[in-house]
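Okay, so here's just one chain, in structure tokens, the form predicted alone.
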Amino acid sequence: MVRKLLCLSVLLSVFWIGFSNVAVAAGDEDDKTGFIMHHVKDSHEWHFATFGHTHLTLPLPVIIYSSDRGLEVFSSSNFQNPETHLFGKEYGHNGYYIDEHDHLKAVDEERSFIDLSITKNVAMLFIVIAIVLWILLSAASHYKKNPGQAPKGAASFIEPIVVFVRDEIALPNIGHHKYKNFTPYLLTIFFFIWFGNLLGLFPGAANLTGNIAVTATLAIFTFFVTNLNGNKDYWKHVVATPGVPVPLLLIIVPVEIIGLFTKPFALMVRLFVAITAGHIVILSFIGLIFVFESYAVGLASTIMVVFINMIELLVATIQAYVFTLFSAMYIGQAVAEHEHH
């Protein structure tokens, strides 16, 4: 497994290096670090590298809604420079422009629309879902057609996941009576979140986990699962703790409240740091080589980028379990038959 890993981890730090040396070799000399932020962020554009003058990237569609024009759908080519590769208001298209922090704008800046575009974490996004949904509807397929066979394929890698998060995720946090109807939303997260983990590992790759709205509407998600579902022992302990004095009350009701949401917003931000903290540690030690030029920094970083990644492969695995298996608390604390004495 580790020999595994290293090999992985090796691989996918000699992409990352070549990828970052020709994104610098393509950039600014005066920013080697650029390259960076351009990862982690979102764009209308995919850019996966850039030779000489030619640029490898994928036009992402851009669709507008408004109340006047009704909808709208343009390539993102058409809002850059097909030179440089660059957006800004003086490349506008049809009344829209797309600025260098890549915002879809307005001319007219009174102008209100709504921007449905495709970019590149939406686009990493179905993706992600198609992949998963590839790979478990095979090995839901294996089941029904191999009824008490041993599993093979797609079944094989994905049935130890499935038990393991049933058995030690599901069942004992939400226990016996009610964690089956919770298991399907558990193994959902802990898929999606897994592959979009792993996939945004590879060099250009969107950051998809690392988007804080994508992180944002996975803990929402959990947060409607568990109060959706609370009984009433559990709104009980929230507007009335039992036990404690009216007058704690005053105290204990609003922090139970905002507890409500603190769980979820914890969720979100734990995620999100994790994995986009992880790609901004690899991409600053991959610059490192192009702000000294030196061979004895470059195979230094080289082996730092080589561990790194080896965290993180075993990173995008935790951050899946955590999310999921905080998600299971919070929802068997809502689910629990409580016993007051």
Given for the second form:
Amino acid sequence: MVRKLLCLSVLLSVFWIGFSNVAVAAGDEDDKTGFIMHHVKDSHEWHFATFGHTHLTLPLPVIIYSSDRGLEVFSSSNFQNPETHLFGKEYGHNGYYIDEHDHLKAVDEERSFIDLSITKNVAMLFIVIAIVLWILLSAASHYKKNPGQAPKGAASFIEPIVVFVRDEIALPNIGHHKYKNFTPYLLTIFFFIWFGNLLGLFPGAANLTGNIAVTATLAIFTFFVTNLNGNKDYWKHVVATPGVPVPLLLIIVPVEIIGLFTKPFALMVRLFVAITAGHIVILSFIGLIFVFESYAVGLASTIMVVFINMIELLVATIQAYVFTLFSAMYIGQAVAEHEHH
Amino acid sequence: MDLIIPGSGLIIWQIIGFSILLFILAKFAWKPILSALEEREKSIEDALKSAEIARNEMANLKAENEKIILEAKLERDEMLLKATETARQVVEDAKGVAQAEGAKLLEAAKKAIETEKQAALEDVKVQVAALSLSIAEKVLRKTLADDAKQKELVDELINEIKFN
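Got the form predicted alone; any chance of the form predicted together with the partner chain too?
Zooming out: every chain and molecule, the one shown earlier first.
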């Protein structure tokens, strides 16, 4: 198992270095580390590699909805220089342009619209969803075809995880009365984040679960699941905490209400920071090679990248676990019965 | 795009995508998987429980068997004892009867032998007497066949008489 992980990490690192190398070569001469933030952030095109002056990219659809013009679909290649693949105001198309920071803007600044583009992260989102669905549905079909038998294939891979989420996360935190209602949600959250984290570690992949929009949405899901299922005790605890003198309620109640929002906020920030930081650390070690342009640094950086990659595999799992665990705890607090402090 | 400002498009896609994922997984993955797991756990628990019950039954059966065997052994011992007693009694009785019978038979035999002996003796006496008579007669006839001899006898007898 350890040897396999090591091999995997080395392989990943080799790819990282390979791709990063050409990414830098494509960048500005002075900007040797710009590729780091370019990788971490979302983009309207999927950039894989650059060989000399040839850019290996996947142009993505730009979808715009505006009240006056309805739905419009373009290719992101319409908005860039065909040679350098740079976006900019001068490469506008049909009244829109993508600026240097990859923001879609209207030439007419008065117009308002919604950018529904399939960006790099949206495409990654579809890939993650497809892979999660493929693995879990094939596992489910095994259970349907062989009732009451030992798991095999995909089923034997996911079964311990499903049992772990159910018995170690859902059951102890939510309680045996209600945990069955929330287990599907927690399992979905876990597998989505876990696969998102792991697939994000692949070279050329997008930093999906390290994007704040994604983590914010997941946190909002937990927020709604928690508060829509909150029982009388839970809301009484929030708006009129039992056992607290009335003058203190003036302080406690606002704190409790703020607490409703800090919980998902913490979920959002934790996952975003952990995954993005991991990517930045790995890319920074690779960036050092190009800053110092030395073989010694290259060797040291490679060793560190291998090491950090192994940690990232761990972090990918831990962060999925932590997000699921805290979601379960928040839901558990909301549905707990006869809990008076 | 910015690092810490969520993009509206991505949020919308994420909401749609995750909702679809949640719906499909809940309906077509988690429901069969969780119910299959539960079913299997239940069947394992049931199997363990029935094994426990079977084991208890076995133990009960064994205890009962042992009890029955013990009872049977006791009964056998009792029967053996009774049988020995009866056999001894029978032998004893038989011995008594046999002895009495034997004694009676012996007595009768003795009596018969005695009677036979007496009869034989009587017979012998009669026979002897008859035999003696016939011998005497024959002797007499032989010795007294001629006159000289008769005279001699007479003389002898006279002589005897004389000497007496």
